[in-house]
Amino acid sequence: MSSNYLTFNSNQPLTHLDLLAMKQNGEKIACLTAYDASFSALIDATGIEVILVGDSLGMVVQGHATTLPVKIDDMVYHTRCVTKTCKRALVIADLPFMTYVTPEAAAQNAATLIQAGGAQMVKLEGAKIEIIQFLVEQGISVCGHLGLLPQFIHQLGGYKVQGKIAEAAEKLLVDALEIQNAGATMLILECVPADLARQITEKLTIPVIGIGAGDGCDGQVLVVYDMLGISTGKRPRFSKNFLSDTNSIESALKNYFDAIKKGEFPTAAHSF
């Protein structure tokens, strides 16, 4: 593993400060979702920055079919294991389904994930722009989450890739800018076609990370199982098997990073 990345020599736990160094230089961001000590040990070991406790838990780990039963008790727990054994990695967790309806409830809500969960940032789905400014305001780093929202799934009507047409590509890219204006310190952005996520990721100061979203993003993250081949169901076409091409989950770990860190993933065939 190259010793030339920038976060590569530090012990100290990254912060968000990190990251955006990383975007600053032009050096790629990885990302994965944890939900477990044992994972959250062997994904920080790799060199990985940034830890994503998801609530894609209810789907991988639970076995809903979305994300919507999963509730924040549940999301405690996983971030509270994750952070157990996460010494380096910047851990965020996701505020569940209906648990951000009001700033006070959001910030309720944040506080439990940060004071018991462990968690450095929370992140929520959808331009919440008053929810993040008061967040923001009451001392809490927040993750925004742009183009495919899980949460949002029977209203959008299935996952589908988003900001297809100029209207909705053009609401994305001002909905980011608000999102950042608002105090956010990074952005996820889900199944939004390559050009545009460049393009967000070119305007915005903040560290962008891609799922599903092209090989122009400050990052990637990807579902670690998923990653592993060992989801249930069909895995994304905007993922990966990194372990079919070697003989250990610490290996396949490690080809993640580097495929991320050398520009090698995405490809063409994992974007729209």
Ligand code: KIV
Given for the second form:
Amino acid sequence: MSSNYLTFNSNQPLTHLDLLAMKQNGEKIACLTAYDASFSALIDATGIEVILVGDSLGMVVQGHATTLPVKIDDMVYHTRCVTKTCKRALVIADLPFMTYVTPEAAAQNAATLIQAGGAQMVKLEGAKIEIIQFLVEQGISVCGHLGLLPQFIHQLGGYKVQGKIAEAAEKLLVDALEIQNAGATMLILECVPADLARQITEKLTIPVIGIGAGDGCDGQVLVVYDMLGISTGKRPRFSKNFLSDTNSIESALKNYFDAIKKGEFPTAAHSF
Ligand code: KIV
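What does the same protein look like in the form predicted together with ligand KIV, given that the last one was the form predicted on its own?
After this comes the whole thing, all chains and molecules, with the earlier chain placed first.
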């Protein structure tokens, strides 16, 4: 695989240091979810730098209404499917609901995602500073996740934009800095106003990947079935169907990759 866009134009497996260099060079990072070997191979071949085995699989693969029923064994199974065919992209796996309530439980479950699943990094929701610190001390790479937290859906009362009022925006910024200081090497921001996401991205030295967080982040992520228009239910405003104006999944993935690299996605219509 070779691409005109790459900071590191090589076939070597990417690490968080490559993503950091992309942020520093102002090159956008493309990320997409995958849950199986076939999509993983296609996404990887496109040049997309990060594959997220998200617990969104609970909704788009397993058919649940939320991500809450997803178990660690489900995550390990799907992460293993993805890493079997992914040769270059960095693979992040989600720690599902209630699998990181103590530092020891978090480390045990993260180790399973890494050892049995083959993930390079694990992602967890919220400003769980002590948990992140503990994982980092054990040598585990961690991605934070702030803004709309699907594992907190019953507390949030729905899939709503977060950080709209000044107090909440300030807390998001403080949490993001604490997550970085705890040793996380990446952060996902979900459904936050574009201006706030840009501000957080500029303040942080680690890469910030947005979903419904405007075009000011260092990169973008979408749920693969949403961007192919095959998810059931209403398409989220922040997503775009990249398959509708082309005739193959491969070209839809390529158009997604190019749109991110050129800063053509997301537009204001996909932002808050
Ligand atoms: O589970 C997931 O797919 C995610 C993304 C939506 C960021 O966390």
